[in-house]
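The data below hold one chain only, encoded as C-alpha cells and taken in the form predicted on its own.
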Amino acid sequence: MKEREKMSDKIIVDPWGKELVEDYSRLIKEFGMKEFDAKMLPNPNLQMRRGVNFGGTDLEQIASAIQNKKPFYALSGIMPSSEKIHLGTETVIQNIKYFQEQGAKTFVLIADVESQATRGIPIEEGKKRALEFHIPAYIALGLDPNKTNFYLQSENKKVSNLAVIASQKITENEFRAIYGSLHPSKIMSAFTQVGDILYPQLEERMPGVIPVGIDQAPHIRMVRDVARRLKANYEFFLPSALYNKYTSALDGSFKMSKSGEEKAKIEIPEKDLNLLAKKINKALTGGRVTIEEQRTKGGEITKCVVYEYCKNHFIKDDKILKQMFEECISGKNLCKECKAKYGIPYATKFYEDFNEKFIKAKKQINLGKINFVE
C-alpha cells in the first residue's frame, strides 16, 4: 500500500521491470500518447481489435504510409537473457507481423550487448540463445523469415555509432527524468536502443513503428527527443509507437513477472501440457461466492485471468470468444466448466501449434534461410 501511495503523485515506468503502472488512461496523458483507435488501421489484428493495444504515439504517419503505400519500417528486439519468451511478447510479435503484412520493412535486433550489460549474459551465449530459441520462436509465432531483417547489436557498427552520437544529445538531468535513476549499464543500454530504433533510417528516411509493452515507453520517449535534436543533420522521422497492456499473472497479480514463480505464470514454450492444464485450473477467475449466485448473476469476467489469456492470445475466432463471454456472464457455465471447455483446450492448441511451427523454423535457421544484416 505504501508503495502505491508513493507512486500516486507521478507515474514511473521502468523498462527494467521494477515498477508497475495500473492507470493506463493517466499514463496516456502523462506520456503524451493518444488512446489507440483500431479503426485508424486497415484490417486490425486480434490484439488491436480486442483492446490489448491501448495507446500510441504518432501512429497517423504509419496509417498514412500504409494507405498511400509509402515506405515505412517496423522494429522489435530480442533480449536473449532467458530460454523462454514472456507471453506478453507474443502480442508484440503479432503487431510486428501485422505491420509486416501491411508492407513494413521489418527489423528484429538481437540485444546481445544490452543483455550482457543489464543481465550479465556473455555475448556469445546471447547469440547462441537467439539462434537456438528466440529467432525460431519469433518465426513460429508468425514472422516471415524472408521478409525480416535480423542483426546482432554487437556486430552492427552503425548502431553503435548512432548510440555514441545520441549520447551527446541528452543531459544527465534529462536522462534521470526519463528513467528515474542513473547506472552505467542503463545508460549504455538506453543509448544503444536509440541506435537500434533509428538505424533503419540510415539507409532510407522513412517513418517507423515500434510495438512495445508499456514498460518500454521511456526508450520511445528518449529516442524521439534524440531524433528531434538530430533532425537538422539527419532528417530523421520521429519514430511512432504502439503500446500494449501488461499480461496478468495467473493469480491475478497485475503483471506477470519474468522472474516470478513458475506456477504463477505461463510462458512460451510450455512443453508439459499436463502441467499447463493444471496451471489454468488454478488460475484466478471471476467466480461468485456460491454456485447459486453465479447461476443467477453470472461470472465477473473482467476479473478472470483465463478469459484474459483466451482473449489476448489463445482463442483466435471472435465468435468463439463471444460465446465464452456470454456463457460466463449469463451463468450458463461455471468457472470449472469454462476452463474445461475453453481455457485448457485452446491453450493446448496454441502451444501444440507453436511447437510444430518451432520445429520447422529451426530447420530453416539450420539451413541458413534467414536474413542477417549489418
Contents of the next structure:
There are 2 protein chains.
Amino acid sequence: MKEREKMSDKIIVDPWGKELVEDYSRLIKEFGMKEFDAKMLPNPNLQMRRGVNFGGTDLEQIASAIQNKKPFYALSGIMPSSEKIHLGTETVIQNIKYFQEQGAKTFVLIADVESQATRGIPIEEGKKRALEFHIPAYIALGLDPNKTNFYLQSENKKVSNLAVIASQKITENEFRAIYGSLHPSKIMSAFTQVGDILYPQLEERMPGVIPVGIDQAPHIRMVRDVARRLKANYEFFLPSALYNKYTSALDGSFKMSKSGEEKAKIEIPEKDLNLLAKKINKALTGGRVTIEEQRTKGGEITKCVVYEYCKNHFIKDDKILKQMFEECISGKNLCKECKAKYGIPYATKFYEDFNEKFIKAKKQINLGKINFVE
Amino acid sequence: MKEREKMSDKIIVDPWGKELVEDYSRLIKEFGMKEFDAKMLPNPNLQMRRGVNFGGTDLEQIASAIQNKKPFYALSGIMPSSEKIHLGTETVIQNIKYFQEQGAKTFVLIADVESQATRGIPIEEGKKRALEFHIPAYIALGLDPNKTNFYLQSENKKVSNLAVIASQKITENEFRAIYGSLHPSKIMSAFTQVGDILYPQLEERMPGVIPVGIDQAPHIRMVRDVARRLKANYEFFLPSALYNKYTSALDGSFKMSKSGEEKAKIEIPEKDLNLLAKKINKALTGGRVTIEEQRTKGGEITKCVVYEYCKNHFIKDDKILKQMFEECISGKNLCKECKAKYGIPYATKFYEDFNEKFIKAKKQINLGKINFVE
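Condition change, the form predicted on its own to the form predicted together with a further copy of the same chain:
In what comes next, the whole complex appears, and the chain from above leads the way.
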C-alpha cells in the first residue's frame, strides 16, 4: 500500500491522467469544496450514506430546490469509447438516479464528438455503441428512460456554440494550471464539456448538480469560473457538484482506470462469472501474515478491495454488510472464507441482476422508448 | 513610407494582428507558396491581372478542375461584427465571384459563433447583421445568390464536429508557432475555421480554393497540415489558396485594418460621398516636394494610395487606368488634378453603383431568394 501512503503529502488531481489521491480531507480544502454530509439531502442513497460521496460544491442550492420543489437539473455524460462501464461510474449513475427521483430534470449526453477526437471512435460508431450498450446499461442500473433527456454532442448545436463562447472567458495560464496542458484537443474537449454542463440552463435558468469522480474537481471549478464570467449575458446558476472517491484496482492500487489493465479491474458487465470469481479470489484484502494473527487481531478491512466493492456496489443490505464487516474485524472469517461467503456471491448476484435488467432495457430502446433531445 | 522600408528584413505574418508586410517575394518563399501567374487561369479577373493577387498554394488542381470541368469549391467567410466591409475584402469577393463563374460550388459562411466569441456580438445579432448587410453587400459586389450556399456557423453541426476532430491533429508547439498564442478562444476560432474550410468535402470529395489576404497564409498552411493528417479517415483534398496583398490605409501605412481608425480608411459602404471625397483629397500620394519637380519627374505612383485603390477597386476599364497612370508619371497631372479627374469620380461611381445594387440585393433577400444550407 505504499502508493496510498506516499500520496499524503502531495495532491495532484488531473482530469486526464491517473494520479493517485488519498487524502480526501486535504482535497476538500484544496478545491474549496465542502465535506459532504449525507443528512443534507432527503433519503440519501447507499453511496451517499456509505461515504463513497465525500465532498460537494454548492449543494445547498440543490438541497433547497428539492425541499421547495423548485426546478433543478442533474447531468452526466457517457463516453462511448468501449462497451464497458467502469465500476466507479456506477456511483455516478446511482447519484443521477437519486437526483432524478428527487425531481431533477435529467440530462445524459453521449460524448460522441469527444470520443472521436480523443479516442478515434468514428461519430457514427460512438452513437451505435451508446444505443447498443451504454444507454441500456444506464437504464439497467436504475435510470428512468422516460424521465431522462439523452442527447448526442454531435447533434447539439447549442453545446458547441456555448463551448466557443465559454472559451473566451479563460486565460491560457488558468487553463494550463487546471489541465497541465494547452493541447488544442484538450481545449476543445474541455470547452465542449463546459457547454454540456451549462446547456440545460439555456432552456431554463435553474441550478444543476453534476455528480462526478474527484478527478473532475478542477474541471468543475473552471465551469463555475466561466459561468460566473458569463453572468452578464446568461445569468447562469453556478453548477453544483457531488464528488465520489476513486475506486481501487483489484491489487489495491489507488485508482482503477478505464484504460488500465483488463485483469486488474472489475467492470460492468462481467459476462464470465467464473472469471469474476477468479478476479475476486486474487484481489487484495486486509489479510494478516499468519492465520493465527488474523484469528486474533481480525483483518485490516480498510485495506480490503473486496470489502470496498461490496460496500460501494454489491451489497445493498446494510445488515449483511455489517455482518461481513464484523466477521472480518473479529477474525471470524479468514479472507478466503469471506470471499466465498460475501465477495463472490454478492458480486455474482449484482451481475446477474444487471444482465437481466440490461436485456429488458435493450428491448425498451429497440421500441424507441427513450427521449433524444436536440 | 518608413514602415514599408523597415519591413524588408523582417517578416511577421499573424492572422490576428496588424503586422506589416512588404516583401511579398520573400513571403512567397517563407510560406512555401508559389508566385501567382494570372495566365494559369482562364479569363483572369481584374484583381488577378493587376497584381492584387500575388501568390497561391496548389492552384494547379483548381486550374485543372476548371479546365476539365471537374467539381471543385470556393469558400469564404463573413465576420458579421460591424456593418462595414473592408476594401480589401472586395478583392476576396471578386475572386469568389470569379471561381463561381468558372463553375465552383460556392460556400459563404457567416462566422456568427466566432463573432460572438471574439467580439461579443450575440449570435442572433450576428445573423441579423449578415442578413441585413453582409449578404446583400456580397451580392451587390457580384456574387450570384442562386449559386451560393450560405450557412451560419451556429447552425452547422458538421463544422463544429470536424473542428473538434481536427484539434487532435496539431501539437501545442505547432499551434503556438502559427498563432503566437494558445489562448483557448484562439484555438476554438482557429479550429472552427478549419472545420469551415474542409466542410464542403464532407459532402463531396473535391478540391477547393480559399481566396484570402496574405495574413491568412499561416492558417491555410495549418489547415493543409490537418487535412493531410486526417487523410486516413477522410481522404480530403488539401485546400488550395489564392492570396491577395494588403490594402494600404489612406495615410499610406501598410495594412488597412478592419479595427483601425475610421478616418484612416475607406470602406464599403461609404454613404456620405462628400466625406469620401474629403478622405481621398487627404490620402497619401506620390507627389514631389515642388510643383516643378513633379512636372519634370512625374509622380511617384507606387507610393500613391489613390492609384492603388483605383487600380484594385474603382477603375474597371484598363484604358482609363492606363491614362491615369501615364498622366501621373509624365507629370501631366498634379496630385490634386488627378484626384479630381480620377480618384474622386471613380470612387463615387463605385459607391453609387454599389448602393444601387445593394438595394436590389436586399429585396432579393427579403423575398427569401438565398440558399441557406445546413
